[in-house]
Each structure stands twice: as C-alpha cells, then as structure tokens.
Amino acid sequence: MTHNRHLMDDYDDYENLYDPLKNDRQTRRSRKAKAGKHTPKKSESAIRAELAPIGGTEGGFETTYRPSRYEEGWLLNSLRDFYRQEYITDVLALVRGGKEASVYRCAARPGLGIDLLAAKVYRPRQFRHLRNDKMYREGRGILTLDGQDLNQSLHNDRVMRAIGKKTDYGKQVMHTSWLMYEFTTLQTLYNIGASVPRPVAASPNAILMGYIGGPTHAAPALSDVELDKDETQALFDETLRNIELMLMHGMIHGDLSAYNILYWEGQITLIDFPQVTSSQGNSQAHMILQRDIERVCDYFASQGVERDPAPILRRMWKQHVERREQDVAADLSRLTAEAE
C-alpha cells in the first residue's frame, strides 16, 4: 500500500509538470466544452481562433512586437514566465520563423549585463511540423522540465503508458523532453567552450538564450553568407572543432548544416539542438555523424575549402567512439575479473 501511494504521488508530480489540463486554462476550457458530446474536427481557422490571447497582455506584459491574432496567445503565454522572472522586459521583433519554432529578439532586464536575449518559442502542436524524431530519440532518456531523466525513476510506468498510447498528456511529456534536450545540451556545450548561445532559462514551451546579432538585424545563417577567402579555412576548422567537442562528450548534433550555423563579425555559432543524439546509444549514430560532416564539407567546398569528409569521419569515429567502446569493454572485463 505504501509503495502504491509513493507511485501515485510521483505520478501526480509528473502530471502537474506536463498535463496541459492542469497548466493551461485554454486547454481546460476547450476540454470542458467538448465533454458529453461529439464535435466535428475543427478547421485550421477555428484552431487559430482558439489560440487568440486569453486576457491579452495580462500582468503588464506588453510588447513592442505586434504578433498576429492567432500568434499572440501562445507567444505571450510561452514567454510570460521569462517576464515574471525578470529576464526580459519586452519582445522587440521576430527574427527567425520555422516549421518547429520561431525566434524573437527580446530586451533583457537591466542588470543582467546584456542588452538583448533570444527566445525560441515552439509552435503550437496544431501547426508544428516536427520531423520524425524516432531516429534521434534512440538511446536518449525522457527529460522533465527540471532536466531530470524519467528513465532513471522507479515510478514512471503510468507516464510511459501515456507516451505509448499517445495521449495528450503523453504528447506533452514528449514535447517537454524534446525542448529540454535542446536546453540541457546548450548548458553542457556552453560550459565546455563550444560555440553556442549562452543558455539562460527554459519554460514549458520556450528557451531563452544569448542573442547573436545587432540591435536591428540578427546574425544570418552561413547559408545566406558569402565568406571572404581569408576566413573560410579558420571557420571550417572551428566548425570541425565543435563537432569533435560534441563527440568527445558523447553527442552528435544530428541536423548540422549551413542553415543552423550563424555568422556574426567573423565568428560562427551553432544552434538548434533538440534532436541531439547519443554517439554510444544510437544504432544509427555513424550515419547521423556522417551526414553532419558531409553537409558541413559541402558548404565550405562552395566557399573554396576542399576537404574530403570521409577521412574526417574515420578519424573522429575511431578516436572518440570506437576507443570509448573499447575502454568501456576493458573496464567491464576488469571489474568482472575482480569480482571473481
């Protein structure tokens, strides 16, 4: 009986973290309206209407940027935690739109030591076009909003069943995990000296990070830049340094290309990490790393740096993956011999 009580207590904690019916007034209202009767599938215009703001700029959160009607509700709700926690004082502009998320330039609170921050806000599920993420999730745990791995918990059976059945609650758990992999990866990479934005905070639907660019224009992606000949080799080497640094810590970006490497004042910054995958736990890790390296080499070849991706891949894989596997096998063998 005590075990069951602990199980229910843990489940309640998880549910409070993830369940949109507990955390989102709009979702609760929508669910109540459906109760007791069947309603036909909603049109896109009807869904957009539901995403209109609840109370507008309640709590004094008014923004210079004027979102569209259907965008305003989810944007302000996603960023309101950052406003209440006094990280940001304003949303100034949309700097990058995408199928999965949009990025906004925000005014930082005076005293943070920085003028601008970037908020990456995931789009509502109704309009988000996530790639098939099953390939990337292999070998990864499931992260909660506080960065804890649910797979390490002894009391997560009901959570895993919800995920398996693809309930609304299960989908929200997976959405949070996808977002938190990006945030925790940024934390790790920033701390080990990778060229990534500084992570600042995370909320259930957004990530706040350092802003790359000027007060009126965000840093462009490498795909939109023609590099000077005297900087291409150094930037190519810096890109490879970051790929190798990730691999040294068991990570592969998984979607690296000139489209998600920013360029500003002669420096590069890698972005977009929700699909980061394990070099050890993913059976397709070699292919994923190969694709990242080939895309990077293709771009820099267009800029005049001719490099064969094959030997780069072989060296990195042998040094940072195969050698680690050999070390782990040796350690297990030693421990087994000692136990005998």
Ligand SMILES: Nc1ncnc2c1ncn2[C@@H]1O[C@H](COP(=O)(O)OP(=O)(O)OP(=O)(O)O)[C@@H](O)[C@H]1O
Given for the second form:
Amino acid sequence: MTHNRHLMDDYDDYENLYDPLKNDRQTRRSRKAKAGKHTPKKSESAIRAELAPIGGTEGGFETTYRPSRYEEGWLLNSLRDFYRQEYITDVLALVRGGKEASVYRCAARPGLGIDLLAAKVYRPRQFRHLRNDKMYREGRGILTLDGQDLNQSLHNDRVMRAIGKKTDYGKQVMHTSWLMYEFTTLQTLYNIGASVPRPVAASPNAILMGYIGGPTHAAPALSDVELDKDETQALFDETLRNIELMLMHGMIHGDLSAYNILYWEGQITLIDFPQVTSSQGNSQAHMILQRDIERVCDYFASQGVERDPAPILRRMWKQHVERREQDVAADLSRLTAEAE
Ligand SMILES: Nc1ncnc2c1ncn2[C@@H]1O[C@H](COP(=O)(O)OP(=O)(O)OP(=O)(O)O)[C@@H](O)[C@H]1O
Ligand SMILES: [Mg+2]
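Coords for the form predicted together with the named molecule, given the form predicted on its own:
And the full complex, kicking off with our chain again.
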C-alpha cells in the first residue's frame, strides 16, 4: 500500500539514525548507498528535533549504559519520569531493540521489592512499525495515561477533534493509547494470576515492568530455546492456560508466538501486549485467536508436543466467547421483558 510504504520510508531513515545495533559507520554507509534512489523526507536535524519533544535533554541523568548519540535524547526523555519518581536509579543495558520499541535493563530503587526492571521505550510514533494497528483497535476505546477510556469521559471534545484532524497532539494521544493498552493489560493479567511481567509504571512513551532474566542476560524467547522433553507438556499447558485466562476476560493477545513468550528457569512469561484485542468487540477476533493458537501449537510441535489447534480453538471460542454472547442476549431479553 502506498500509505504504508511511505511510513516505512520514514521509518528506514529513522532506523539508520537511531538503531542502537548499528554503529555510526554502518549508518553512514547505508545512508550513502540509498542516496540517489530516495530522498529522505526529513532532514537529520528535523528528525533529531522530533526525538526530543518532551522538554529537551536538560535534566538528563547519568546512566551506566552509554546510548548512541541518536538514541540518547529519546531514551532519557522517555525515562526521565521514572527516574524522577524514583522507580529507577540507572539504565544498565539495552536488552533488545525491536521494530516497535527498545527494551532496557534498569536498576530499581532499593526498597521496590525487585532489583531489576525492564523499561520498554516505544519508538517515536511517526517511526513506529505499524502492525496494521487499525485491525486491533476495532472494539477498543482510546486510553489516556491514567488508564481511562476517552470515550467515557465527558470533556473530550477538544481531544477527539485533535484525533480526527490528526494533529500532532491527536497522534500523540493515539500513541499513548497504544502503549496504555499494553500497560493496563499487564495490570489486569498480573492481578488475575497470568504469567506476565509485573507492571510498575507508565509514561507517554514508555512502560516499566518486572525484568525477566539474570543480571547479565535477559531471558531468551521460546523461539531461541530447545526445551527438555520433560518440560514441554507442562509449558504448553501453561501457555494454553494463559490464552484461556485472557479469553475469559474478553482479551486476545493478538501477536502471540514463540517470539513473545520468554523462558527463564523453567517458567514462561508472556510479553508484548499493545495490540491486545477484544474478543467480543472485534469482528476479526476469531481469526486473531486462531492465529495465536496455531503459532503456539507450531512451536510446541517443533518441540515434540503434537496437538491439533482446531479443537482447542473450537472449545475455547464456544466456552468463552459464544457463551458470553448468549449470556448478554439472555440478559437483554430479560431486561426488555421486565420493562414491558
Ligand atoms: N519484561 C522483560 N524482561 C526481559 N526482557 C524483555 C522484557 N520485555 C521485553 N523483553 C525483551 O525485549 C524484546 C522486545 O520486547 P517486545 O516484544 O515487548 O517489543 P516489540 O516492539 O514487539 O519488539 P519486537 O519487534 O522485537 O518483537 C523481547 O523480545 C524480549 O527479548
Ligand atoms: Mg515482540
């Protein structure tokens, strides 16, 4: 699609400037190679200016981790609130730079009950790799930083207009909503006993959560692990338990696979929830759940647990989605009958 292509062009330029995994020389080389074929829409300085929209770099803090020149402003601005609110005292290392966000290992304030925290810093919205987020947004409201749904708020006219007109402010609201879905989902799931990192705090560009892994190495994803024969069945069951628990609360992960399940000391942890989908309000919910279950079954099949995803999907859908719809329909007809 032309529109997406256009966004990806912007993103590529940004990648070259920002990607912490590339060094400066590589960056310059690859930008040179592209010269002639493609004129960047924005100059380097314009992009850099946009990387520090939250009040400049003043008031930055010293970190053990040395960010690259292009990463620094965005990183420190995004994490400054957590530092000021004394959730973190230091940024220790980059865990991974992904398409959508970079995750950093941070030192937690003593007394918080955990030593290490993971800060997921979202890429600037204009460079975020959009995974067709419109599809996931159907049936969801717009969440503000306090976790409230804008549609439920009385004084939302100005914000709704900004979103409709796609002003910078409106886009920032949508960006924050996207990550607030990740944060509020973690809160709900953590409280109901799902295997997810403990949510700690959220800011307009970042979330802070429990860190999975050791002091020098973060937990690998299942996709990078060969499981022992005697643990596969239990881990498969645990994954299904989490999918089912979510569904019981009207949620579908939406991007579940062995890449978004971490493995550490015999336990799994599900991560990466911004695209969480409503099982009741989204017309694609069935397909999205099917894809999650199939990907999970694919991975466990590669580890020796062969299970047909179709009956698992059928049972869960029937039990937790159709039944719920029937309950709502029954409630409605009862209420109508009572009113007559
Ligand atoms: N709580 C955590 N503890 C330890 N490592 C984490 C944690 N959360 C995320 N990570 C690491 O950071 C990576 C990226 O996180 P996540 O999947 O949430 O972001 P993403 O934008 O989807 O990135 P990608 O495009 O790479 O999937 C994960 O694959 C994992 O390696
Ligand atoms: Mg991921």
